[in-house]
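Have a look below at one chain only, the form predicted on its own, in structure tokens format.
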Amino acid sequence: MAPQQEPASSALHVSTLDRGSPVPLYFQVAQHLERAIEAGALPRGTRLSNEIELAGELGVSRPTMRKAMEYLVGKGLVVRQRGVGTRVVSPKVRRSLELTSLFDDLEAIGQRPTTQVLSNTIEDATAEMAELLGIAKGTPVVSIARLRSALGQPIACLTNYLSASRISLPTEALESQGLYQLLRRSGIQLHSATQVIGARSATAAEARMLGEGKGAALLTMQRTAYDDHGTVVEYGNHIYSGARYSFHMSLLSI
């Protein structure tokens, strides 16, 4: 059965425009759409009226919602498709930059998080491991790669290293809750991380793991977590489909 057409007005009223604002007029449309889908009053499938429909319905003019509709595709929010017309798609999970965990945000949007521990091992410290860690060579280290997904859909592939003599990390309990809250409930504190974030092609071990065609683009992230003493409690090294998933961060002027 083809998606029932939804207007876009049924989920954002014209009087939620603020035409004095310094905001750009499209940028308003454009942010009360993306809260909608979101929140699910624009489900993953509907067909959006036309620009010109669209435009009149909101009374903006067809050059603002040309814009706005322009900021929606290029998040990823909704696709256009020749003698389709413009269709809403599953919205991205967006991270914030903070220390949080996957699991900790993405509970936090009601995306119902699970986990497949691919492994969960006890292993000797390499020396650049070590360095990592701020450990001697040879020291045991917990080494857990995991398959996160959410709403039935793999995300990432998290791949972390810990001190062994700072914390255990039963397979069971990897699969039900976080790694931070799992750290926090052992009572460690966690206080301030360095983070590198890039992006690459997948290859073909990884696309057959998130759902993605080989050379897909995924999102990585190198993170060094420390906790209140600054030593570190873990080093993270993990992968993110970019078609799913999104950094998120605010910049303030100083």
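Owing to the predicted nature of the structure, the values given are computational and were not obtained by experimental measurement. The term rigid core refers to the most C-alpha atoms you can superpose between the two forms while keeping them within 1.5 Å. Residue numbers count along the first chain shown, from 1. Compared with the form predicted together with the DNA:
Once the rigid core is overlaid between the two forms, Val73 counts among the residues whose Cα shifts by 2 Å or more. Core-superposed comparison between the two forms: CA of Val232 displaced by less than 2 Å.
With the core held fixed between the two forms, Ala36 has its Cα displaced by at least 2 Å.
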The other form holds:
There are 2 protein chains.
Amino acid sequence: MAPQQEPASSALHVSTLDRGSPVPLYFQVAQHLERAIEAGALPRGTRLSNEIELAGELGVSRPTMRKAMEYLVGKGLVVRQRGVGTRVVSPKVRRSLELTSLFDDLEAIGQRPTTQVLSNTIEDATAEMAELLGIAKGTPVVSIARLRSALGQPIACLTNYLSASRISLPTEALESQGLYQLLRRSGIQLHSATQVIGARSATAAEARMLGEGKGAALLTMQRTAYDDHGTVVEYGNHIYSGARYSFHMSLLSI
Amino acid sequence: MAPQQEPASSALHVSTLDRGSPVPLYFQVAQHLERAIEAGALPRGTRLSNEIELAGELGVSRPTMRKAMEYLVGKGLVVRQRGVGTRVVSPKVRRSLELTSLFDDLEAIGQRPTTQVLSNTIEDATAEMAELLGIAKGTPVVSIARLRSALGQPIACLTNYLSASRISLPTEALESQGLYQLLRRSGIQLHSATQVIGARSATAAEARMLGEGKGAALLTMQRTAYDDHGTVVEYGNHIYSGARYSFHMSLLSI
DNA sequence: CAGTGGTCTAGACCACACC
DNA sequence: GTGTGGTCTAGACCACTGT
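Can you now output the form predicted together with the DNA? The one shown was the form predicted on its own.
And the full complex, kicking off with our chain again.
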């Protein structure tokens, strides 16, 4: 028997499980527990019943229950220790894990950032572009430059290259939605990306564009995105106003 | 039959599987496949045999084989599609996923970055420290300032706060190994961390310390690390020379 | 249609933590 | 010890992709 609290199986109603649904059982179970945790029904540090009991209560097999648990562990909501049990992570940590960028924050308060397309052309790849995209020099490349603003102030200047053969990117679409959103809707499956984040002083032109003084600190990011086949989908070179933007991220199981 | 290449089960010798070993079977299988992939035995785009066949060849059950596959998918080494099969991703992408920081790069070429402890004191938490660490004001706090250099040049200035009750951090230890390494060896289990990366201009003092001109662009990072119980283990406020450092990272399944 | 990965089940044994 | 999560097995059915 636990000294402080006995394992709380708690108010987990089986009713919400739908075996006819196309959404997997383990996922329904996971969402079930997730909602219970987020709703505060299972306070910080609560020890869940063991997976056999839980499986029994919810009417699923143990492997299914385990898969649900693994999902929750992966999301950082619970911690498991062999021989000990499963405990609910503190809500403070859980909230901090819902990583938000400034753009997300702005959206949340109804201040949708605006995007102005500065240029959207197709040109033959220079040696540098070809190198970055892993294609032959001279191949047509889509080159985009966008200016992101929020609250009436410019925040970032984004330049991107894509292999022209892959997709067409209408300027109107680029003004209303993100590049990655567009790519995904075009059926391009992204596999991974690598990025480099740095800082440098703005040139005169950059400072003017972002409404900063000359020599202001810029946050820079270069990103290369790959699809499942290992070919480069997109290369981006972005600069952000250091005064008005920062990257927020969270790391799990470090 | 595949038009270009038939599924290659390939040179997978069962010999290396050791059922008596404490390392799980699925992990041995995964490592097995990983080595085969990295060694180039399974070139980019190779379709693996289906998991039932593979399981049979290696003498494990299908669930075990699946778990190995899930591990490889998680590492970004293979891509799976229902109804299609499992393909090996391009070595270029795989290499890009082995994220390296500049510090790692330096270590790789034998240029171990040096750490100079500027201060290592225990003081009562100010209101700000208390807020950051989630403790009461006035509680003793370990406060550390370190200067990281490489190739004879300063690169970063790291300041950290930790609850003093948790651990003692000898200055000598801090000069020879990283803070996180020390924490882990002290049995502190890290759960997650959140960080904010930004850019700003250096103050005169900061510029002097990092060997830069006044107003040079700095890369900044604030990080809060939590343990399994949801309590703050560490808060760090770091500044990096924008000219000499940048963050490298990779994203999977975006 | 055949072949693939995705899901689910019912059992078993083991390693570990705590008492 | 007892109880926990971690691993492994053998089998089944389904959803999706390609032909």
